[in-house]
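Have a look below at one chain only, the form predicted on its own, in structure tokens format.
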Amino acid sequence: MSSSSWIKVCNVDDLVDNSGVCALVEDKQVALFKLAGADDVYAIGNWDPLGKANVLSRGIIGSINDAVVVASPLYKQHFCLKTGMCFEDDDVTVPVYATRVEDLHVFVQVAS
């Protein structure tokens, strides 16, 4: 049986809207996302299964529908920042975590 707990990763002046910063979180990459005018902060797994890179930070933000993604640098597939899902093949996924803010620090949920 697993259990989670929340890490504290960063403050939120780390992040840069619109953008992507990686953290290592225990041992796995986490791309973190915030979007400008928005309090949330959106984390998933920084591999890009496709590419076969930990390149996900790097990517650019925008919107397919009403969906928030990042496209990948590489291939430039692009991925749901809530839900993890690649929108060019359903097949594909990468991990979603989720995240809280509290007193200015950044918190990432993890499973152990």
Given for the second form:
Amino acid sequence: MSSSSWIKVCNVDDLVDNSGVCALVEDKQVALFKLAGADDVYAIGNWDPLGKANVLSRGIIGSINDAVVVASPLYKQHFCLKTGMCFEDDDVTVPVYATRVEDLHVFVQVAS
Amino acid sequence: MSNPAIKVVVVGNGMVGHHFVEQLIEQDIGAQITVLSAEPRLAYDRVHLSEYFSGKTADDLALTTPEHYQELGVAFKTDAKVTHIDKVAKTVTTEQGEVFAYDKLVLATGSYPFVPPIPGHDREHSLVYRTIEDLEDISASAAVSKVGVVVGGGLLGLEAANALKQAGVETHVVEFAPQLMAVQVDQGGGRLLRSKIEELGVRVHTSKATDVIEDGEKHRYKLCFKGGEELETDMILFSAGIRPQDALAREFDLELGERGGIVINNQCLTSEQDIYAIGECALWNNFIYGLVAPGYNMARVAASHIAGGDLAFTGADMSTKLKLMGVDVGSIGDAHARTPGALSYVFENQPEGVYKKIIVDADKKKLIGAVLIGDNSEYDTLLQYALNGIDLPKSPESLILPAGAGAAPALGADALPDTAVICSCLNVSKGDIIASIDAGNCDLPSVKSCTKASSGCGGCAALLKSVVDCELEKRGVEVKKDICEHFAYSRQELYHLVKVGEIRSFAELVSKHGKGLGCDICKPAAGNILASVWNDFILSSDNVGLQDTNDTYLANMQKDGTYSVIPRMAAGEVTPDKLIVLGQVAKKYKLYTKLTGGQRIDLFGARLEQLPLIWDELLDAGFETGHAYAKSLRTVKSCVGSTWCRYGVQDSVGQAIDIENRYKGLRSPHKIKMAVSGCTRECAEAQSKDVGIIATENGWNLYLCGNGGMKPRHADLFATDLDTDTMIKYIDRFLMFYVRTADRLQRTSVWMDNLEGGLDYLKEVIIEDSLGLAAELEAQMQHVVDTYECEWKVAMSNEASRKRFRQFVNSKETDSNVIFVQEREQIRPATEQEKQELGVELV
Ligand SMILES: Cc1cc2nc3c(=O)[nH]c(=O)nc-3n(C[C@H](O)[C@H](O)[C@H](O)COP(=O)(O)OP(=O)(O)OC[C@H]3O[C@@H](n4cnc5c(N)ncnc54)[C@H](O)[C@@H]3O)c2cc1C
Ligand code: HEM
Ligand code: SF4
Ligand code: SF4
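Return the structure block for the form predicted in complex with the partner chain; the form predicted on its own was the one displayed.
Let us now look at the entire complex, which starts with that chain.
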């Protein structure tokens, strides 16, 4: 990857435990998720490629075997928060973004 | 076969004649069959003739087709009445003069309607009920008639009366005997049957002998009865019994019974060798069987005899079970207790219109007869007792008393035919699902991905599951009722765990009883259970991640990610001022406005960040949430009722408002719909709801477990003439029992069908309190009612939850993919193509 930059997006307490929010990062809609009691923040694209709307941040978080997933609120397909893969359709993925938390700030890395 | 093919000629192609043809072909003796039919068409289903009036066509009723007969090698002629038999030359001749030679002749000429020779009976609009042509004449006559009379109150007469009623004429039944259905039903049953049929709007006149039919004054004709009474009518339908069609036998010297009928022996042979008679023209042991099953039996016997077999006809059971105008009627064996020494037991429940009687032998050991009106659920059991001579229990009355009703539960998914479409989005039938299971898909997910069932709108998920479960169970696969991979429990079991373990959060539930993080199946189910047990605010920080987006944002997500807003409008009543507010809000936020099917107003196209602003205004104007997003009570639909309506007998709007306010917000396994109608005209369509209420002169009739939607089902009548307090008690108990015990996404109808004992069991639990739960269920409901809060009000008064309603945590921008265009002066979401044309960049 060429130059990709970390962008400060929001505070940790803007996130909602076990649920999602959406951030606008360099014109990209990024869905952010955080599990209760864990520090990691997951970030994937907010665009649901099957439902064709910007809604993934509003899905329900869950697990399929060991994978942490979100279910699209439109037609309930599951997307892996780590890989972006769709469980119902191998050909479909959503973008995944790296995140880190520093001084209670959430940073997201998007390719520029 | 070396012998030349045996020539069999069948006279008459009614139900029995046709059955004979099929049976003879099955014997496979290479017979050369010729069928001669006096009717203009081949055999059709006379038993279901009345369905012609509810939309069936002659083709629907057909039992065979010319092509089919051709394939089978059966020669046939329609419009070919046989007028001559030459027993010596062994030929028959038709009206047209065509001659057919036979080795074996089978008379299946059936019967004809008896028209009493009342002077004046043979005029226009004076009809009978036997053939499709008769029905065409009846339709034509009904179209130019206001009033119709059926002469004869037997089984067929009542069917005919129903047909007239459906054709929209004012219907009367005139019966010579003092009661209806005198053949099958005893006096007590006849009385109840009469009142039920009169309730349906048919006027019944018993003990009436018609002397003469004259020209009428107000209507076309006038029936003058013995004793001076008169009845005016535009059309007359005779259904005064049938007579065997034995004209051929009479003319060509076959033995006849005293009162007609072609005499046959146990092989169905007439007095003439090589001539058989079967069906309604045949007289066996001095008896004519006016039903199709004994006729089919005769057909089988005759075919076997021709093929050298040794079947014999030895009489038939005349028990009948039917629905006449929606009223169950059952008659078994000696319904009139004519056997010497016979004793009877009677149970009658007049308010509910149920009459049951059993007749036993002198020793009280065997059942010899029964009459059932209004409820046939014990018919099959009683028939088994009677036919098989099973010893009766010590107290035979237990067979018909309500408490001892051991009626088999409804069959649920099992009862569906293979052709039933389960998923209408993707057109997957039950047969497709079975095929997929047979192909090795042994659980729900693999059946889903193989058939694609339930991958459309998902409305069929629960039905699909019960079909799959039922099929797997049949194959001996142990069906796990597990709700998902995270919990090895059914919804009902989870409910108990939450309640008994006083569990108040999903985290606690999953750590104690489950594994993993949960998912979009178990989380909303748990949220729903927690809400119905504790009635806590569903968006409290513990609960928020459990909800589907609709519940989380208290609105319904539409395809483009925007939401629709539906404020409650109890019973569909709204003041002009509130209506204006809705208009103003819609205008201000540019929302698309439409009425829902539940009598209220839906505002579409609200962006996430607009929801709080919109609700601030709605709450200010006194609106509250409509729960359209939740698995909970939707609406209580109502008609305008006695306050305004000329026909109304109770205040249906007032009742509906009270009920909607009582149960609003109750979280349940699936959505719940209710309705209240102000009289039997049923303008609110209450019988298609989970809870339907119809006003009567004396109170309210309560119907339960109906639904519209994909697989519509009428609600069952649960209790009649209730006062409001009792009715509310029953509904409290019903709803809480459902909330406690139903599966996830199981509507009340399916839930009840899956309860062992079905409706009767539900009545025991709710009315008789057989489980001793009534007080607890009521108290629990009262808790929910007392702790009700409008979720929008709570959400808007709390900064943390207000904060959730924004598109971006870090920007005030709006979602650039939400684009509307104008249509019929309102907005609608732009299509993909329109977006591209407008140059919107996706993602
Ligand atoms: C409205 C209605 C409802 C009924 N409901 C029930 C029910 O619920 N249950 C039940 O068990 N039964 C019921 N029945 C009775 C049942 O339909 C009869 O028992 C059955 O149809 C008798 O069959 P069949 O072949 O003997 O006579 P039919 O069906 O009458 O057939 C006789 C045929 O022979 C033809 N034919 C007569 N003479 C000649 C001739 N000389 N040459 C050529 N053809 C001739 C006639 O035109 C007719 O087509 C009902 C009948 C009616 C009319
Ligand atoms: C994604 C799925 C669905 C959504 C979002 C949805 C939404 C709605 C909404 C908002 C209403 C208006 C109700 C009100 O006023 O509160 C409604 C009415 C109705 N829905 Fe659905 N629905 C869905 C699925 C179904 C399914 C699967 C069925 C059938 C099984 C169904 C049958 C009905 C019926 C019959 C009405 C009219 C209600 C009445 O007349 O009382 N819906 N629906
Ligand atoms: S609203 Fe119409 S399109 Fe949508 S699920 Fe219901 S019936 Fe189908
Ligand atoms: S159901 Fe009865 S009371 Fe209600 S609107 Fe219809 S006719 Fe009037």
